Each structure stands twice: as structure tokens, then as C-alpha cells.
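Have a look below at one chain only, the form predicted alone, in C-alpha cells format.
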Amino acid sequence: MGRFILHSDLNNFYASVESLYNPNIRNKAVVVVGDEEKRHGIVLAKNYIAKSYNIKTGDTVWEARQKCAEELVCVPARFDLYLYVSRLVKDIYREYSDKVESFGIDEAWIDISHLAKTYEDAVAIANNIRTRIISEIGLTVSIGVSFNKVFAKLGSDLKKPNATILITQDNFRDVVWKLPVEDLLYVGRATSKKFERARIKTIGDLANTDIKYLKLTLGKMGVVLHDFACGRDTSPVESIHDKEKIKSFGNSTTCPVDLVSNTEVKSIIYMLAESVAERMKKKNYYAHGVSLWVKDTDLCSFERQMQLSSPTNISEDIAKNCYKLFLDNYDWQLNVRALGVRVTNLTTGKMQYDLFESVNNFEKKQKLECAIEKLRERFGYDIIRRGNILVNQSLSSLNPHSDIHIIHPIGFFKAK
């Protein structure tokens, strides 16, 4: 019978949640933005009114003005009200399949192999689907139709807003091929750049390219990526039944001021640090490597990362290591406006100790952070603070714990 998955992805998601609860907006160009007055003030959403004034994800609100002929609403990001819909949303989904797999916030695969015996069958469902969520939640939503993931989501992609498109074991060389291949999942734009200088501009090209000079040149992902453009992605969609695998943890922040300094960037480090340690303490889980992003002021950004010597969930040992990332490898060229932290290869249960690290050594750090943690659980995160970050009194009014700074799992550092 073969497998027939669709990708759903609402439309706009978070400028349209904004304009279902104020009516006023709906005809009206409209941008989800951050906090400007704390330098969080970029683009997050936009609607097609916003849209077809080249507004993009991430420019600032000064340049979204700048770009908008007509009045530009600005609605500061409410991710509580988002998360909220989006459940609504998903519960839908699980009333025809329990394999929904969600990526990111606003889209999801759903698994419909189960109900459809044709690809008619997987059409009309996934129509039936985007007409509840219309009547039901009063949103649009593009959905992609095929025999695997990569495609469904491709599909979702080809068309918006409200529409389906099908993508089979027969059409997909016509529909697909023609297609940028940056448009294939995961190519990024550090992978698009190799597959320019290679001279890979379509998916077809990607597909008709031999596989060992691809994997020459990316390694194992080359070889992942050409099975996508052939159409051999077997990947299955998750269970709803099966416990969410934590892949990492991370925050970032936009920072109010430009950092000028080692000391600025360092002071920022650990206090994003300590929130991603208070969050792996609370599941037990220890990390095996450190990430760390930074954006610089022309908006340009870049991610590196390192293996640890031992596994930890102490916020000294995640900073310090992430700062020593930073000294490595900025120049200073431009002043810092961002910085992310972010721990990865996790593992949980019981730790196994460094030869050289003192068991003891580590449960009192670990005690002094809980201690702390609990301090702030209690009585505020303000209640105890690192002297680093008083500093610079522009500084000292970040708060990790504010949901604007939270890092999901998919797509990090990444706008939506």
C-alpha cells in the first residue's frame, strides 16, 4: 500500500493568531515583533499584506517601516497565546492519526497510512483536515501530500495560503526536480554555499550529481541529501505515544546594548549559562558538548562548537568553555549584538565522574548551584546575581528566564 504522510503548515501562524483575536488588524499590514525597546525589536511574523512589501523574518521594525507605504501594526509576540493555538491545532491532527510528529510550533507531519488506501484518499483527508481548521480554529493551513516526509513538507511549501499539493512516486521528478535545492530540508546556507561553488542550483541537479563527489564534499550529509532528492527518505513519522527525546538545550538574547568588550560578551555567557544548567539539573541530564552563536551588529552570525573532556551540568564549566569559543574565534571587527548558549550530546542518569575532576569537587558545585536555583525559584531571579553582570546597569536588567530568550529545540537560534 505504500506510506502516505502529509506536512501541515499554518499560514503566517503568528501574525495570523494576532489578527483571529483583534479583527481590527485583519486588513491592515501586521508584524509579530519582539520587545523593541530591549533591542528584541526584529520581525518574528508577518502577514501577506506585510509580505508584499518585502517585509522579511528578521529585518528590524525600523526597516519594516521603512518598506511599508501604508501603516505598519506592530504586535509585540504573545508565544503563550501561540503555544495555546497550536495545541488546539495539533489535537485535531491526533484525532486521525497517532503519528504526528511536530516541527517547530506551527507545522507537523502526520502520519495517514493507516486511513488511506490511494493518494485520492490522503487528499481528501488532508482537504477534510484544513477545512475543520478553518471552521474550528479560524485558521489557514497548507498541507503537503506524498510517500515521505521530506516531500510533504516540500509540498506545504509549494503553495500558500489554504491549499494541498501532491507529490507522488510519479510526479515528483516534474514537481520536485525544478525546484532550488534550497528549497530540499536541511539544505542550510552554509550548505548552499558549497553547492554553489559546485554549481548545484536545482534539486535535480543535486539528484543527478554522483554521489561520491557529493559526499567528497559534505561527508555523510552529502549522501542524506542526494537519498532526499531521490525521493529515499524512509524516515518514520514519531508517535505521539513515544516520550519526546530532549535533543539540547540553549538560550539567547538580544542583547539591549552593544557589547564592546571580553567582558561584556563573558558576563552574558554565564548568565545564559546558568539558566541552561538550572533547566538540565530539573531532568538530569549532563552534556558532552557546548555550542555557543554570536551575531555581531551588521546582523551577520555564526555557531561553533566543542566536545567536552567530561559530561556536566554546571553552568561554570558550560561558560567558561563557551567563552573560550568566543575568544577563539572572534576578531572584533564589529561590536556583539547577540550571543546564544546552547549544550548538546546529552545523556541522563548517573554521571560518570573526569579521572582528574574530584567527585566531591563536583556535588559542591552542583549543591551551591541548586541552592541558588531554588533561591530564584522562590523569591525572583533577581534575588541573587553574578557581580560580572551589574557591571553595565543596560545589562543588568536581562532576564534568562523570560520567555522571549527560550531557544526551542528545532531550528535553533533560527526566527520564525
The other form holds:
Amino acid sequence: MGRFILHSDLNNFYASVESLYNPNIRNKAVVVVGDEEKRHGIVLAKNYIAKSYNIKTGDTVWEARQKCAEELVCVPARFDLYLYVSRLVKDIYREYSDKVESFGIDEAWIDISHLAKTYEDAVAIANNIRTRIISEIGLTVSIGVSFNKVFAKLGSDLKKPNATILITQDNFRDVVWKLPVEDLLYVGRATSKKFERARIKTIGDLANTDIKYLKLTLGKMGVVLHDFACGRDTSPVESIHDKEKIKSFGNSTTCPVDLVSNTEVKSIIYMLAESVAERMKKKNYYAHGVSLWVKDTDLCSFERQMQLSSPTNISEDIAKNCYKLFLDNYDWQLNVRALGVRVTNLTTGKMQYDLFESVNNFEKKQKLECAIEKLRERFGYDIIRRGNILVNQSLSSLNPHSDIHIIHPIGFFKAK
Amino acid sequence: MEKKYVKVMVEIDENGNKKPKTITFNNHEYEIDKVLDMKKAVSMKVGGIGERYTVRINGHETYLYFENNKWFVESH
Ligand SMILES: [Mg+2]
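To test you: the structure above is the form predicted alone. What is the structure of the form predicted together with the partner chain?
Time for the whole complex; same chain goes first.
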């Protein structure tokens, strides 16, 4: 199955956002400056007009003024604004795929393999994203379309602003191999020096260099970069990168047998909650709300949510509240076919404690759960089970990590 | 043109959908007759990104934007 990967890069991001928010400076040379005290600042970003005067990132404001033949507008950086706009753009990407991987504030990979069958499809999607970002956000992007992440990134660098660039299995030797080897992802200054000594100038030179020689001079990285140059990059687009907010974590299962009692429902809820909590802890997220989804044997389903008195990532808290939602909302006219547990309203990092639950107690529970998860990582899921999961043998053989359909993390409840 | 933040009375339904009812602008409260359209859009004229509501006030159509928890109009 072919992969279709986009790499989208917002053009002149900081300067473009500033121009968007200040219509008066749009036709002027603009630089974004790092320091509040403009005189001492250095240039972090510039628009095309400033670029045309050879103003570079890293110039001091004084140098930039010397270069600029017209009035130079210096605006202090507003990172909170850039972050806000960046999130809005990434929300658009996420409408196309749940595999969106940020690369800095203004770039991201988007895996659209599930949407595209051909390169024409992929280009059409890229163009659609570009058009939407112009009309909804007011910014332009360059999008590289390719069969791997490295070439998609390379493509997005080739034409600016506002363009879609296609690099395929058939054309990459023509398009990519003539480019300087420094254009390849992960070729930094040190590697570039080594290539220079080896007379490797272009990506094509690298592709055609003997791999034993590369291994000798650059070690493992030499082999990796050689693979990249030959189009052999199979690294996946990671859905959650850095500390970006995601909308929810969830887990659901269709049970091997219909559930006929509260006790059975409770044991499944606990099992689902445990795997949700585990993933939350890995990513250091806390939830302010939980949500339970239930489907009966007539395949009717509903979802109920509640807010928690204090944020948590402890499975017991998640399970307890979901079970309460179940008891409050299910009348047992029919048996239960499927269940889903989801956490909502996430925050990351430090958390506030409930006034009525001591910090010690919370940390104790969290430590216990971390210990359980470590054991499971080492010895498998079966090593420790909750007493209430043993209620029904055919239920307890479910492993939420392999048997259950995990939709991660967005759009969970849209599934069937 | 300038970006003018305005006070807005909003009805929020049980699904979280917002429906602006009145705008207060230069100490004047205007009733919104009808919300004709809502979509995500940028205001290039004054600089702003958010939800753009096309509203009818006294027979005139105008845009009202919701950006980062504040409402604004493109004011002359
Ligand atoms: Mg960029």
C-alpha cells in the first residue's frame, strides 16, 4: 500500500501573522524582533520585502536598518499570538488526518494515506488545505507531497510562497538528486563538513556513494542519510508530537459476549479506563471530564459526560465516574453490546489537587498505578488484574492494548 | 477600517452553538434580526481569525467575528 504524506510549511510565519494583524504594514518591509527593547533586538523573521534587501534572520536591528533602503518596520515578537494561530492551522490539518506531527510552530507532516489513492488525489487534498488556510486563516503555506516524510519536507522547501510540490517514486531522482546535500533533513553543519571533505555535494552524490565508505566516515548516520537520499524513509507520522493539546483519549470495545449485569459492565469499564489512564500518564495529561458511551444489543447507542471535581489521570477515578454515569443512565431494557470510555477537557503538566483529597493520597495512587504499568510492560498485561475483571472469564481474556479497537485520539465516538 | 471589539449578547444552545442576539456598538444596542451564515474565516480588512457570523441588523448585512473569546466588527 502506498503512503501519501504532506509536509506543510507556513510561509514567513511570524512576519505573516504580524502583517495579517496590522493591515497598515502589509506593503512595508517588516522584521519581527526578539527583544522587547527594539534597539538591542535581533531579527527573528522577515517578510519578502525585507528579504529583498538581503536582511537575514540573526541580523541585529541596526544591521537590518543599514541594509534597508526604505522604512523598516520592527515589531516585537508575540509568541502567544503565533501559538494561537499555529493551533488554528493545525486544527485544519487534523480535519484530514489524526496523524499530524508538528515540526516546530509553523511546520507539520500530515499522513493522508487513508484519503488518497493516487498522487492526483494527494495533490488535490494539498491544494484544498492551502485554499482553506488562505480563506480561514489568511496565511499561505507551501506543501510538499511525497511517499515519505523526508521528501515531503524537502518538497515544501522548494517553492515559496503558496505552492504544492510533488515528489514521486518516479521523479525524485530528477527533482531531488540535483539539490545540495545540505537540503536533506538532519544534515547539519558537522555532517555537511564531512560531506564536503568526501566531495559529496548533492543528494544524488550521496545516493551514489558506496555505503561502506559512508559507514566508515559517518557511522550509522551515514547509512540513514544514504537511505533518505534513495527515498528509503519509512518513519511514520507520529500523531502526538511535543506537548500539543489533543482533544481526548478514548478506548472502546465490542464485547465478545453481551453484558448482562452491572458487575460485568463495571469490569469492562475498569479495563478500558486503565488503558486510557496509562496513555494519559505516558503523555502527562490530566482530564477534567469523563465520558461513557454505551451501545445495546439493538445497536442503539448514547454518550454521557460529566465534569470531575479535580483533574486526574488515575484509572480508578475515571472508571468510578464512568460507572456512575452508567448506573445513572442505563435501564437494562436490553443487554449491553459495546462500551467506550473517554476523557475530555485535557490539561497537561502540573495539576491542582482537590481541596478535599490530600496530595499524599493522590500521589500514592499514582505511584501504585505507575508500578502496575511498569510490571505490565515487563511481564505482559496478564501479570496484574483487578479483582473485578475476573468476573467473567471470556471477558477477562480481553487485552485492551491488542484486542480493542483503539481510535486515537480524535473522532473516537464517530466510530460505528 | 479598524477592528472594533463589541459587547454581544449570545444565546448558547445545549450543543454549544452560539447565536448572537444583540450587539452594543458606540453605546447603542442593536438587535440582530437573523444570523444568515457562520463559517471559519479571516478578516483581512482589520486582521483577525475566527468564526465569522453573517448577521442582518435593520435590514443590513454585516459580519460579526468571534475570535479567541472576543467579538469584533470591521468598523469604518
Ligand atoms: Mg515556515
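Keep in mind the model is a prediction, meaning the values are calculated, not measured. Rigid core here is just the name for the largest C-alpha set that superposes within 1.5 Å across the two forms. Positions refer to the first chain, counted from 1.
Relative to the superposed rigid core, S135 undergoes a CA displacement smaller than 2 Å between these two forms.
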